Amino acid sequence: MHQESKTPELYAELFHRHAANPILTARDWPYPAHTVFNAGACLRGDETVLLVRVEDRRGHSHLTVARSKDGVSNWQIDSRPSFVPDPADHAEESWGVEDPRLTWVDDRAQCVIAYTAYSSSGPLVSLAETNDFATFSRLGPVMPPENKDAAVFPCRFKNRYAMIHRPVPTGNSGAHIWISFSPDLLHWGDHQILFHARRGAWWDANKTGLGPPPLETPEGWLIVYHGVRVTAGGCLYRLGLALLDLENPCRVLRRSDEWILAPELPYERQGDVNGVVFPCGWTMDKTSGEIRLYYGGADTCLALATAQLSDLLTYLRTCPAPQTVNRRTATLSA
């Protein structure tokens, strides 16, 4: 990586917007639905496959699977839910299941998802896995409420599992990402934060999320993550990038100034939810280095933008590097 810090070329189109958007609604559910929108995404043999946060009309929601071989059209939908809540089990769920990020872990050969459990208590972080997205496995909540906007690391560090989350702190102190460990999935602890929402006038200023599992390149860990903007007409979701160093998940060597991607179209703009870009799952081509990010628009519908690996870590090669390091951390290594 280089270490000195350029000033971005401002307005960086880094993803593109499919011709097809949106790619999935309601209409296209195989039973009755309000929205989808907000899913996982990981790519199984030769299909791409979707958990997709589905709202049913009492305002609750479950999670479907859709299945796609080119990844974008043709999609195999569950007849039913897939992953429901289970309230009678598992009381942090009584008001539904929301917004999967999906990370196969080789050495538990399973997918773990992270996903939002919603109830009278808040929401909160809970795990599950799947090997075949028939049968899935909870593994339960493991970090209290308020916190969402979780997504495993796929390898361990120091023999521990790591997971990017953001807990909601009391008062006016911002909603910031933060980074915890564990060595079974299960109890987690050496949490802090990974980095801060800024303040004042920045597109992400005071609230930030992770979007979709953290992706290893050859540079880092990359990172998109949403910002949250109060403004005089509500609340604009936009997209930034982070990069994370490789052995060191707590160091951050890169951060974008500027978002990346922001609600310009009909379908970002308007719908349950005006003016959200929020991605939770995206793929990525080994071969053509075509990184596939599905978001959802407005909490209503599943779009899709496509971007080039290269481009975006030239990109964060010209965004600033932290002025300062975590030095508790600092010497963790893989």
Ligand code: BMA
Given for the second form:
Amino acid sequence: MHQESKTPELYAELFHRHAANPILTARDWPYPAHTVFNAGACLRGDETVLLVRVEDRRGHSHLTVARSKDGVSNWQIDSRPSFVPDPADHAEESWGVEDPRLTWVDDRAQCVIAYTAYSSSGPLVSLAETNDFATFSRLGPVMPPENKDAAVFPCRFKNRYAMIHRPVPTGNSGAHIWISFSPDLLHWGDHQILFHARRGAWWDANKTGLGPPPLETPEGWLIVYHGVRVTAGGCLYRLGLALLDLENPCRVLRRSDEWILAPELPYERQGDVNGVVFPCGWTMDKTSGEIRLYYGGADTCLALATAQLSDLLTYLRTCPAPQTVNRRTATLSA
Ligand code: BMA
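If the structure you just shared is the form predicted alone, then what does the corresponding form predicted together with the ligand look like?
After this comes the whole thing, all chains and molecules, with the earlier chain placed first.
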């Protein structure tokens, strides 16, 4: 395994893959499933709760709850799908629901789920809420297609909720990460580009997207995002870090030039979609400062990597502060 390698590492690794990886596969599922991956995560009481994307043999996805005391093993998985597409009342879910990001929002006493609703007109962003992971209430679609990779912040900014998301513009100008604001989680505006996909040879050229929801730290909102490099052998999904200002999350304080996690091991390199690490959830142990990143491997299984928050922040302090851009246009490139 990676951690037991005898050759010295070429780069210092911030995230360490868990020895039990992949921690969940379709073989662990209590009912027939093709693949399980891209799970949202949160801590509730003494449990880690995952909302796992499960793809069936039609190719459609639903979401299923898995709970564990240690966040690694002995997962208690709902015996049937927990959150299923509802195409009769929600046509936007006719091809499934995917990639949930979970944010506990104190002032609603609810976990807000931002997920991709896969409509026949393309993927869009929908929101739902739950406080027990048994019953879910939909707020409905909030961003039209094509848009995905969304998560809401856990608090309001000057009385407005904030959400990060990733629209895909027409043309060839790149898929950038945006932020928007809302008084009620239903009506969204003040749309601004948070940061651009880079271009050319960069690892995050052309397409970027938020990973898990922003995590509050003493130095800013911690962001993990994926960048997609299109190669002759297919797309490579790798991960980078960024830090946003605590008071004004439209301000990007730092952004890593290098990726910090990339497909390397067989369960990341080979699967339904080769060469993908795709996190939708993380948790933090406030006592130890350990961050647990839950990520899909090759669109087939679920894996875990851990890092120390202090190491991530130390690394980010060495990263450049991005140039200021006109955030309301998508035309400028970084
Ligand atoms: C993205 C999303 C993810 C998926 C990734 C790689 O666009 O659809 O669900 O893991 O592509 O296939």
